[in-house]
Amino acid sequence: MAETIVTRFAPSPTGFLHIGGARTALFNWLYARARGGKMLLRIEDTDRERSTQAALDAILDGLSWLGLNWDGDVIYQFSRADRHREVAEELLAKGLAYRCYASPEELTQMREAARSAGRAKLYDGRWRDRDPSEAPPGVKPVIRLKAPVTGETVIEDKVQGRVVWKNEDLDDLVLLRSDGTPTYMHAVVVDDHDMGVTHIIRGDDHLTNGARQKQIYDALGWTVPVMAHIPLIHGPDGSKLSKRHGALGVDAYRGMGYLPQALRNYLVRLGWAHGDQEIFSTEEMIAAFDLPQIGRSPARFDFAKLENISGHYIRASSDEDLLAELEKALPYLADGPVLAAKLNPDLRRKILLAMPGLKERAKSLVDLLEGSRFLWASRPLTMEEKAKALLTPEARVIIGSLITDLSALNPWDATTTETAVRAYAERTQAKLGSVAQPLRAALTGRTTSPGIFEVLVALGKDESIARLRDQV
C-alpha cells in the first residue's frame, strides 16, 4: 500500500506571514493535494519572548484568505517540549548524545579560535568523551548530539540535487539547552517524525539545517523525509527581497486589493515553471505541480506581473462575484469602511450596473473601489483639478441644455440616454467628445470613468439630473 504523503508548513509566530512563507505554504499544499495527501500546520513557537498572538492570528488569517487549508488541528511546538526532552534523554541513554559542561567563555574562545584558523567546526568536542564526574560544580550542562566525525552527510534534495557535507565540518549539535528547553533543530526533527511528515518543502536557507537534522534522524534510526529546499525570492534587481521590492506580509497584499486567487497564481509561478503557461486555475495548479520543475535560481518578485495577473482575474470574474469579493475586502482597504457604511441594496445595484466598465480598467479591488467612488460620492461632488478645468462657461451651457433633453427621457437606459446625447451633438454640430467630457466631469468629478452612458444608467435619472444641476 502506497504511503500517504504528508507535508507541513511550520512558521514561527514572531512576525506576520510574509510573501516567501506564503509561497512555501502554497508549494506544500499543492504537493499534498495533488497526491491525496495531507498538509499539516505547525506553529514553531519555542521562542517565547518573540512569539506574539498578533503574528499567530496574521499567519492563520493569511493562510485562510489564500485558501490554503490545512489538515487536522494546528500543532504548537512549545506544547511538545516534554516529548523533545524525552527523545534527547533517550539518545543520552544510548550513548549517542552527551552532556557538555563548556562555559560561555570557553565556547567564545573556541569559536574565535576556529574562525581565525578558518575552520567551519566551531565546537571542539571537549566533553564528547569526558566523564561527567569531571564536571565543574554549579554548571548546568547542555545535551549535545554525538555526531559522526568522519565520512559524509548526504541529502538527495528534490530541488538542489545531491548535496554533500564533510562530517568533520559539522558541530556536535546542541539538542537541549542548559535550562532543559529543546533547540529548534532538535524539536523540528522530533515533531516531523511524530507527525508522520514524508516531505519537507522549505526555503533553501534551511539547507544546512537539513544536514544537521539528518544526523539526528540517523542517530534515532528514523526514516529521513524527502527534502526539497526551494530558492528564496529576490527583488527585481536580483538583490535580497526587501520591503521596497515587496517583502511584505500577506495582509499588505490584501490591503492592496489583490484577489487571493490572483496572488496564489502569481506565487505558484515564482520559481516553478510549467511550460509557458501563466494563468492556472486551482485544479490546474494541483494537477501540474511537482518538485523537479522548481528552479535552483532565486525567483524575482515583479509587481508589474502581479498586477497583470490580478487584472486578468478581475476581468474574468463575474460582476456578482467581484462585488462579493469587494464587500469582503472592504475592512482591509483604505476608505473601504466608508463604502461599507453606505452599501445598501440600491448602491449594490448601481455598482453592478457599472461593473462591466469598472473592471475593464481595474487591476485590484482598490482600483474598483476608486472607480466606483463616483457612485457613492456625496453631492456636491469634489472635483479633480482636470475635471474642474473642463467645466468652462461654454461647457456649463452644454450641460444646461442637456438637462432639458435628459429630463424628458422615459425610459432611462443606455439606448435612450445615448440617443439624446448624440442628437444634441448633431443639433449643435459639436463633436461627441466635446459633449461627453464635460458631462463626465459633472457626473463623476473626474476625467476618466466607465462609458458615459453606463455612468448615466448606473447613477439613475434623479441623481444624474441633480448632479448636472449642481454645475449650472
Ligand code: GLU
Contents of the next structure:
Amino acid sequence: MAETIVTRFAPSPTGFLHIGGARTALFNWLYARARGGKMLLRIEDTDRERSTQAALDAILDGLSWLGLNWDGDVIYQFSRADRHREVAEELLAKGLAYRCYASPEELTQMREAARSAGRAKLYDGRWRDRDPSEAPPGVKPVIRLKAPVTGETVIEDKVQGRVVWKNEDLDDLVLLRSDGTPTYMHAVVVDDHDMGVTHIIRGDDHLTNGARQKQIYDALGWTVPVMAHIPLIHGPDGSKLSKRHGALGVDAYRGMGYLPQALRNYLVRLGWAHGDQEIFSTEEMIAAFDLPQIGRSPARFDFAKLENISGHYIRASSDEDLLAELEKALPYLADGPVLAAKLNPDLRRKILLAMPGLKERAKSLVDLLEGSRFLWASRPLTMEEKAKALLTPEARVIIGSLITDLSALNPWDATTTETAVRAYAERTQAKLGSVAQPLRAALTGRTTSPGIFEVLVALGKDESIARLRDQV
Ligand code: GLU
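Now the other one: the form predicted in complex with the ligand, given that the block above is the form predicted on its own.
Let us now look at the entire complex, which starts with that chain.
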C-alpha cells in the first residue's frame, strides 16, 4: 500500500501569521491535498512566556481565511511534554544520551575557548563518558544527545539538494533542560515522528536544525521524513523582508482588501513556478504543485504584482460574489463598519448597479469600498479638492439647467439620462466632457467614478437631483 503523505504546519504562537508562514502553510497544504494526504497543524507553544492567545487566534483565523484547512485536531506541543521526557529517558537508558552537569560558567568558558580556537563545536563533551557517580551534588543536569563525533550528517533536501555537515562541528545537543522541559529540537522530532509526518516543508532558516534533528532520528532508529527547506522571502531589493516590504501579518493583507484567493495565488508563485503560468485556480494549483519546482534562490516580494493578481480576481468575480466578499470583509476594512451600518437592500441594489464600473477600476476590496462611497455618503457631500475645483460658477450654471432637464425624465434609466445630457450638450454647443465632469463632481464629490450615466442610475432620480441642487 502506498504510504499516506502527511505534512504539517508548525507555527510558534509568539507572533502573528506572517506572510512567509502563510506561504509555508500553503505549500504544505498543496503537497498533501494533491496526494490524498493530510496536513496537520501543530502549535509550538513550548515557549510559555512568549506564546499568546492573540497570536494563536491570528494563526487560526489567517489559515481559515486563506482556506488552508488542516486535518484533525490542532496539536499543542506543550501538552506533549511528558512524551518528550519519556523519549529522552529512553535515549538515556540506551546510553545514547547522557546527563551533563556543566555549570553556566563552565559553558561560557567552553564557548570562549571554542571561539578563540576557531572551533564550530562549542561544548567539549566533558560529561559524555563520565561516570554518573561524579555528579556534583545539588546540580540538576540537562540531558544531551551523544551525537556521533566522526563522519558526516547528510540531508538529501528536496530543494537544497545534498547538504553535508561534519559531525565534528556539531555539538551534543540538549534534549531536556535542567527543569525537565524539552528543547525545540527534541520536541519537533518526537512530534513529527508520533504524528506520522512524512514530509517536512519549511523555511530554510531551519536547514541546520534539520541536520541536528536528523541526529536525533538516527539515535532513535526512526525514519527521517523527507525534507524540503524553502528559501525565505526577500524584499524587492533582495534584502531581508522588512515590514515596509510586506513582512506583515496575513490580517494586514485582509485589511488591505485582498481577496483570499488572490493572496493565495500570489503566494504560490513566491518561490515556486509552473512554466510561466501566473493565474491558478485552486484545483490547478493543487494539481501542479510539486517540490522540484521550488527555486533555490529567494523569491522577492512585489506589491505591484500582488495588486495585479488581485485586480484580476476582482474583475473575474461576478458582481454578486464581489458584493458578498465586500460584505464579509467590512469588519476588517477602514470605514468598513460605516458601510456595514448603512447596508440595506436598497444600498445593495445600488452597489450592484454600479459594480460593473467599480470593478473595472478596483484592485482590492478597499478600492471597491472607496469607489462605492458616493452611493452611501450623506448629503451634502464632502468634496475632494479636485472635485471642488471643477465646480466653477459656469459649471454651476450648467448644473442648474441640467436639473430642469433631468427632473422631466420618466423613466429614469441609462438611456433616458444619457439622451438628456447629450441633448443639453448639443444645445449649448458644449463638449460632453465639460458637462459630465461637473456633473460627476456634484454627484460623487470626486473626479473619478464609474460612467456618469451608471452613477445617475445607481443613485436614482431623487438622490441625483437633490445632490445637484446642493451645488447651485
Ligand atoms: N515552530 C517553528 C517556527 O515557527 C517551525 C518548526 C518546524 O517547522 O520544524 O519557526
